[in-house]
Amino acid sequence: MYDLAIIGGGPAALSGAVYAGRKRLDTVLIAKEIGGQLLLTSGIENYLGFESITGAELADKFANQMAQYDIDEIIGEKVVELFKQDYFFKIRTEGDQWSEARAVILASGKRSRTLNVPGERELTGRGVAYCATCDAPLFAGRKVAVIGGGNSAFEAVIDLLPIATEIFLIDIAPHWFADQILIDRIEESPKVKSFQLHRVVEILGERRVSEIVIEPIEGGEIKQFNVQGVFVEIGLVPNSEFVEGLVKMNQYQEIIVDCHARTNVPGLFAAGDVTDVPEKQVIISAGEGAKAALSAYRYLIRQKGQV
Amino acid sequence: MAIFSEHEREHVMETLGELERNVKLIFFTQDFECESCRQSHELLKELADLSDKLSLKVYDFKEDKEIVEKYRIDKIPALAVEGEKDYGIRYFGTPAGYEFAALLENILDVSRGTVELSEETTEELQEIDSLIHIQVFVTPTCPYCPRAVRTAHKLAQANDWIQADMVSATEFPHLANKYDVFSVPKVIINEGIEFEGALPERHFVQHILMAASSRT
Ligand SMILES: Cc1cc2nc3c(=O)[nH]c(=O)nc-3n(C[C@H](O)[C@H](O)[C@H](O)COP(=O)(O)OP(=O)(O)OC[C@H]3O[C@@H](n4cnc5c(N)ncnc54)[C@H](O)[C@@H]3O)c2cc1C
């Protein structure tokens, strides 16, 4: 049985692992992959100590720092079940690996939100894409749609600008939520056609995306465009399904924590984007991960004193 | 023009310091080099210069027919990473961007002569008794791709029946088109079986076993 299990492989989890390692807690880190959302960013310019660094490089540095400590790792596995038994937690992964730990830090972060329209799921990987950095180069000479109006949507458009022939930028809101500096770069381009106050109705295609159907949210004429790609950039949802029913969450399914990174379940801590802590940033997640590990350490000492 | 910065060169040299046995980089290009052939060639030249244990051998795609056939090369730029023997490890297109790190790790594996795989995988691979051809489509800006490429190359090294290719989707757009590559990494096994994403080793192997049992 481990002292501590950390679930996740992003900044919150890796920072937590470093702190747990320094406290010599017998720790296991279980993660689908190392890096988390860092791998989706093209560059980070607001993490202290690095003026500009790619997300992947920063993830490598975090992982190398964790490797200085004796931490067991289960990588490539998704946690699907977690429950408390007596005074400890049992954790099961998709591949049916079980682990036991006296305390757990949930640091499972967030993933892309889906549109939930007909055609989306069937055509995922066949033109519907959620990683613009990865997949933009595959759409050279093609027409594409980008859905969303925040920074990530605008970054997707910027990745596609030199490659695609025409870009439809579709967003449900009346105003862009992206930084002005990004908006300025796009609004000059004749390739980009914007549709604010529009929603996606359906994505069409047999083996691959061929058309997108949109409509004005206030009602009005339905529009249909030929596109080969649809980049969905409409925000994120927490990876908290596997603790549903166990721990208290807010209306966005974010795990509620107090200022010690504690959830309502004793021994269960949470950190980073998966929690209701305001502002989702690398530096904040890393800080919260550290805090969660120190809180867990304190909890474990007290628990051992009692047993 | 040097491809590696001073800092990168140091880092790569340090990594290559771990090399055990000699590793051959066998590169296929042609006399009048295509743009990406030239880039690959430069990259590999600089890389091979960084360790005594690493050598670069260059063949001409048109002239050296026998070798081209022996290594089953059907497009260029192409690279085979060879150790004690040819494990069936191939790179079609430039192993640059995120893929470069995967190439380095691959070279280390080949130099060691062994790869780290789970016991289950090692056992399951023994069931394979016919040729398996894995193609992993990537883009240089895809952070998830090296993981799929690494798994494929490890499996190739572990089993003589398996050949694993990294294929650059942007350098071979006609192939990306043929295999409907709209998302990377995309893995094609023996033409018939395909999946997207960097699956864990165990799931990757399940797809290979499927391909092995569905051969005609
Ligand atoms: C496009 C983009 C650009 C960004 N740019 C910046 C920026 O410039 N500066 C900045 O500070 N922040 C930026 N962010 C935000 C930043 O990336 C996040 O705030 C940060 O990564 C959150 O860290 P985390 O560890 O809480 O979660 P995540 O990074 O989401 O990591 C979660 C980890 O948990 C794993 N996981 C999930 N579910 C499970 C499960 N069931 N079992 C096991 N493992 C699981 C995941 O695989 C992942 O490893 C950006 C985000 C995006 C998407």
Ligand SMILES: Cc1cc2nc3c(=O)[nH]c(=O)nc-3n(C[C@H](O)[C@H](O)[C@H](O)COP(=O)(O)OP(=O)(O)OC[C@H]3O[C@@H](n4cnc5c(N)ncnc54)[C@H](O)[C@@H]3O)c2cc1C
The other form holds:
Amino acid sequence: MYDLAIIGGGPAALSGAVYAGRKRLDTVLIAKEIGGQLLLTSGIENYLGFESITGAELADKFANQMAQYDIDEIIGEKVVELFKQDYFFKIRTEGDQWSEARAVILASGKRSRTLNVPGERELTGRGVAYCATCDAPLFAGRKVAVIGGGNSAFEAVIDLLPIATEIFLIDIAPHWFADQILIDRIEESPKVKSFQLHRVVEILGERRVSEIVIEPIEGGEIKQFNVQGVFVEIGLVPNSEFVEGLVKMNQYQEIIVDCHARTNVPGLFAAGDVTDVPEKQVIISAGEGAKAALSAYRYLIRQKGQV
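Moving on from the form predicted together with the named molecule, please list the structure of the form predicted on its own.
Next up is only this chain, free of partner chains and other molecules.
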């Protein structure tokens, strides 16, 4: 029986583990992998204290700091079930490992919706990116493609406008779903070439992205463009399926939390991208993870004989 179980391996989870360790809580961290979406980010230039660092390097630094504390780890296992029994929680992984804890922090993050086309997975982190806020500055003076038609895609284009030399905006829908103010700004730029009703067929490149292949939805001529970057901005999916029905979620399946990182279930906290907290950034997730651990500590200390 642990005091605290932390589900996830990204910035929110690792930050929460550090704070739990400092409070000397008997803690277990359960994650499919350490790093989360950091591992998909080729470069980070907006995390305080580091002018430039790769996502993998920052994840290693987080993990090394966590290792200073006596935190049990179950790595390589995805959580598939979580429920509350009396005054504690039971957690089951896909490998049928069970853990019990008096409090839980859900920090399972989000996963990017993928195109599922040849070359995407192989070139992720080598030109294929899922966060323009993080990676746009790395493509200065280069041609890029942005995939998507909503606000996130248009915000990515806006981030890239002063940086890239040419931007191909590609979406399968017949019209844009972004706010009109964003659409107006994009349409004013001669740098942007739009392709509605087109889908990505393949992303090409050996060591890095070199070309993107698209085709019309209703059939027609296949087009191929030289690009050095592809930003996939077709949305994110919260990793919250295993707590559906247990906690309150919003329409996007994000876990609803208050300003103390508390869910509607006593003893169950949440932090990072899996929650409804706005702005999905590494530095925000790390702060929310710390807050969740401190809130969990206060919850536990109020439970007679729990800590």
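Think of the rigid core as the biggest set of C-alphas that the two forms share within 1.5 Å after superposition. Residue numbers count along the first chain shown, from 1. Everything numeric here is computed off the predicted structure, so don't read it as measured data.
- Two rigid parts rotate between these two forms; their hinge, judged among Gln68, Gly235, Asp179, Ile283, coincides with Gly235.
- With both rigid parts superposed separately on C-alpha atoms, the smaller turns by 58° against the larger between these two forms.
- Aligning the rigid core leaves the CA of Phe168 displaced by 7.7 Å between these two forms.
- Relative displacement of the Ile147 Cα between these two forms on rigid core alignment is 3.7 Å.
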